[in-house]
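First, one chain by itself in C-alpha cells, the form predicted alone.
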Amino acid sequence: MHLATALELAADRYPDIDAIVTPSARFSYGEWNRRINSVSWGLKNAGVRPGDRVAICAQNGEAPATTYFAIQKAGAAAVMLNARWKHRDIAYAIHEAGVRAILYDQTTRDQVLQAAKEAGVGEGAGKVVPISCSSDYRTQDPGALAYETLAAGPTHRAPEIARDNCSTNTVLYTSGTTGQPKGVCRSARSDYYSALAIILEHRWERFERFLAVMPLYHTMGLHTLISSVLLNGTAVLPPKPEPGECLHRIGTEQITALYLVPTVYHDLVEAAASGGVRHRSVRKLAFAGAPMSPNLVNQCFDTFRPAIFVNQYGCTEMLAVTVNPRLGPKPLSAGRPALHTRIRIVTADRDRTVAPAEVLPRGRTGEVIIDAASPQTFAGYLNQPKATAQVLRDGWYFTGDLGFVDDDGDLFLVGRIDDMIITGGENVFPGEIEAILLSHPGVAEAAVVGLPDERWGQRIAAFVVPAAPGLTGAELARFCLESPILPRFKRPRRFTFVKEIPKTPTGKVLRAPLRKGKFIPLESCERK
C-alpha cells in the first residue's frame, strides 16, 4: 500500500482522532490530511514533479512530519537528512540524490543554506528550492519558501498523481559508523510491510499514543510515525528531547508506547527516579539500536511496569529482523526472526566472499544474513551499485553484524565484522566481552576494542561507564576471570573508565574514537 493512501484511509476512518500533537497545536487526522494536501500542492507549484527528490533536514516537528507525507502525495521521494550534519555532508547528499527542494528549520538553517549553495554549483546542477519552517517570519530568508504559506494554501484534494508502491519513495541515510553514509532506497511497499512487522512484534494497537522523540531521519522515528498512521495512533512531539520534558508529555498526553534507544531510556529512568515519578499509562516498551544492560532493563520495568517490553534488532536496509519479548530471562538476546524474516549465521569473512550456504551450527559466531525475499528489503544503495552488490548476494542481505544462535534458537549479537579483534591469532568479538561486563551491577555501559600491540597483534581494551563510584579495574578483571563462559584469552588487558561511550545520535557505539584515544577518561587500570 502507498503511504499517501494509508494516510487518507486513516483520515476517512477516524477524522476527529488526534494525529499530531505539538506544544502549540493539535491536528486531527482530517485536519492533518487537508494540511498535507496543501503542502503537496505547494511543492507541485514550486516545481516539484513526480519522481523528483525532496530533502528534509530539520529537528522533529509538525512541519517535517507533514512534509514527509506531502512528498508522497506529490509523487516525489523524501530524502531524510541527519539534522546534526554539517554543510559538507548535506551538500554531498543533496548532490548525490539530485534534490529538488529542501525543508529546514532554525537549528539547521545555516548548514542547509550553505550546502544548497555548494550543491547548486557545477555542471548539470539544478537550483535547490529552500523551504523554511522558521516560526519567525521577520527573518524569512530571501529566495526561500515559507512552510506556513504552503500549509495555509487550498485544502482541496491532493494532486492527481499515479502512486507506485514499488519505486523509491524514501531515502534514509545510514548512520555512517564506518565510512561515508549511504543512501538506503526504500519503496512504499517495503515501508508498509516494515511498519506491519513492527506493529505485530511490538503488539501495538489501534489508537496507540506514541512519544515521537526519535528523529524522523532515523528508521525508528520514521517507522513509528508510519505505524501510528496505520493504527490511527497519536504522535506526540515534545519541543525538546529532554528527559524532564519527555516525562511531562508522557504524563499529560497519556503516552501508551515508547520505542527508543537505550540511551534515552537511561535518561528517562534517571529523571523519573530523581522526581519520584512512575508513569502507569505506558504499557508497551521497545528498544533498538544497541544492547541494553540487565540493570537498565530492570530499571525500566520498575519505572514503567510495562505489560510488554521487547528488544528489536534491525537495520535501515531491512528494519525488523529479530525480536526478543522475553527480556526477563534473556535481557541481552536479540530474540528470534520477526514477521517476514528468515536469518542465517554464516562464516565471518572480512573479504565478503562467503556464500549463503556456508551456514554455521548453533553456538558458532559468524555473520548474520537475512533472506532478501522479505517484502521489507530495501531496493539498494543510492547510486552505489558496487556497495549494493557487496551486501545483496545470492538472494541474501549480508548485514556485517556478528552473532550466534543459542540452543533455544535465540540470536545474540557480538559486534561488527569490522570490529572483530584478532589477538594472538584468535578471533575475538567485542559483544561477547561486553555482555559479560554489562552483567556486572557496577557497569552502566561498556565498549570493547582492539588496540595495537607488538606481541599480541591487538590488545583487548574495555571502556566502561561505571554505574556508581568505587568500581575498580581490578574488580572487573577478577569478575572476567571468574566468568564460567569467558575464556582467558578473551579477557580485557586494559580497563579504562570513561565519562561516556561515544555513540551515534541513534545509540550505536562508535569504536573508532575509542581506538584513537578520543574520550574523557575517569580512571585507567592495566591488568597484569
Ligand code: AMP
Contents of the next structure:
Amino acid sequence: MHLATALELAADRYPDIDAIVTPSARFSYGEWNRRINSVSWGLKNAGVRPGDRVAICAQNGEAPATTYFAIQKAGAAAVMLNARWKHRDIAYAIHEAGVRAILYDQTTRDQVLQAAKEAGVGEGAGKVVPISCSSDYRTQDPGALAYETLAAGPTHRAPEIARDNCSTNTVLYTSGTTGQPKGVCRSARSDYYSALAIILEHRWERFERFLAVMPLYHTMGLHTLISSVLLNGTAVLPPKPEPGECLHRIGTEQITALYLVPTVYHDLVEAAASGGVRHRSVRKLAFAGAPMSPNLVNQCFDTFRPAIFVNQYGCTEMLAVTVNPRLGPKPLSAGRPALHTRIRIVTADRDRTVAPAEVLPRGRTGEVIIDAASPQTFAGYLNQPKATAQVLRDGWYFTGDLGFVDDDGDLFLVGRIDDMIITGGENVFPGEIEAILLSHPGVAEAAVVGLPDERWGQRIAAFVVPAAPGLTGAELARFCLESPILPRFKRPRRFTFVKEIPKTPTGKVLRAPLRKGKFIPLESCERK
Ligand code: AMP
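Right, the form predicted alone is done, so what does the form predicted in complex with this ligand look like?
Expanding to the full complex; the earlier chain stays at the top.
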C-alpha cells in the first residue's frame, strides 16, 4: 500500500473526520487531502521530480505533516532531519542525501538557512530550495519559498506519478547513542507493514485519537501519524512535548492513545500529579525507545488507568520487534515477537562475525537478531554499504541489542553490545544489574557502566537517581548482595548518586559521559 493511496482512501472513507489538529488549525481528511494535493503541486513547481529527496527539518505541526504526505504524492522521498541539529549535521545530510528542497520553521530557520547557503540555494544540480513554514511572515527569507505559496496550487488531485511501494520513500536518522547518525532507508511497503504491526499490537482502532507529540523525524512520531491515517484517526500535534500543554490537549481533544518514550511519560505523570490533573479519556498506553522503570510503570497505571498498556521494543530499521502487553506481572519484559517478526538470541560478539545459526539456549544472554524476511525491514543505510552489510547478514538483522528469553518465552533486554562489561573475564550486561536496582523502591533511575580497573579489566559502577532523600550506597550494596538472582561478581563496586542520568532526547541512556565522569553527583559511596 502506497502511503499517498492510504491517505486518499481515508479521505474517501470519512472526509469529515478530523485528520490533524494543531494549536491553530484543524483539518478534516477531505480538507487535508486537498491541501496535500496543493503542496504536492507546489513541490513539483519548485522543481521536485519523482525520485528526488525533500528534507523536513521542523518541529511537529501542520506544515511538516502535510509536506510529508505531499512528498509521497510527488513520488519523492522525505528525508526527516532532527530539528535540534546544528547546521553542520544538516549540511552533511543535505549533501549525503542529495536533497532538492528543505522545509524549515522558525525554530530551525537559522541552522537550515546556513546549511542551505553552504550547499548553494537554487534549483540547479547540487543546490537546494529552502521552504519556510515559519510563523513569522513579516520576514521573507531571501531565496526561500513560502510554504503558504506552495499550498496555493490545485486541490482536486495530485500530479500523476507511478506509485512505487518498494523504492525509498523515507529516510529516518537513527538517534545514535554513539557516533554519527545513520540514514535508515525505508519504503512505503515497510512503513505500511510497520504501522499495521503497531496498530494490532497496541490494539488501536478506527477513529483513535492520538497525541502526536513524538517528533515526526523519529520513527515513533512518524508511525503514529501513518497509523492514524490508516485508521481515520485524529493526530493532535502539539509543537513540543511540553507536559502542561500535552495534558491540556489530552483533556480538550479527548485523546485516547499515547505512544511515547518513557522520558515523556515521566514528565507527564509528574505534571499530572503536581497539577492534580485526572484525565480519563486515554485508554491505551504504549512506550518504546528505552526501558521503563517499574516505578514509572505504576505511576502511569495510576495516572491514566489505561485498559491497555504495552512495552514495545523496536528500532528505526524495523519498528515493532516485540511487545509486552502484560506490564503488571512483568514490567521489565519486552515480551513476545510482534506481528511480522521472528527473533533469535545468538552469541554476543563485538566483532560482529557471529552467524545466525549460533543460537543460544533459553535463558542465556546474547545478541537479539531479527529475520529480515519481515516486510517491516529497512532497505539499508543511506550511502553506507559497509555499515549495512555489518547488520544485515545471511537474511537476519543484527540489532546490537543484548537480551535473553525466559522460560515463558518472554524477551528481556539487558543493554547494547557496545555497553557489555567484561570484568575478571566474565561478560556482564548493564541491564540485568539496572533491573535489580530499579526494583528497590528508593531508586528512581539507574545506569550501570564498566570503568577501567587494573585488576578486573573493568569494574562495575552504578549511577543512581534516588526517588527520595536518605538512600545510601550501603543500603544498595546490601540489596544487591541479598538479591537471589544477582551473582556476587556482578554486584556494583561503586554507587554514585546523581541528579540525572544523561540521555538522548528520546530517552536512551548515554553511558559515555558517565564513563568519562561527566555527571552531576549528589553523593558517592565506594564499596571495598
Ligand atoms: P531507535 O532506532 O533510535 O529508535 O533506537 C532503537 C533502540 O532503542 C533499540 O535497538 C534498543 O536499544 C532501544 N529500545 C527500543 N525500544 C526499547 C524498549 N522497549 N526497551 C528497551 N530498549 C528499547
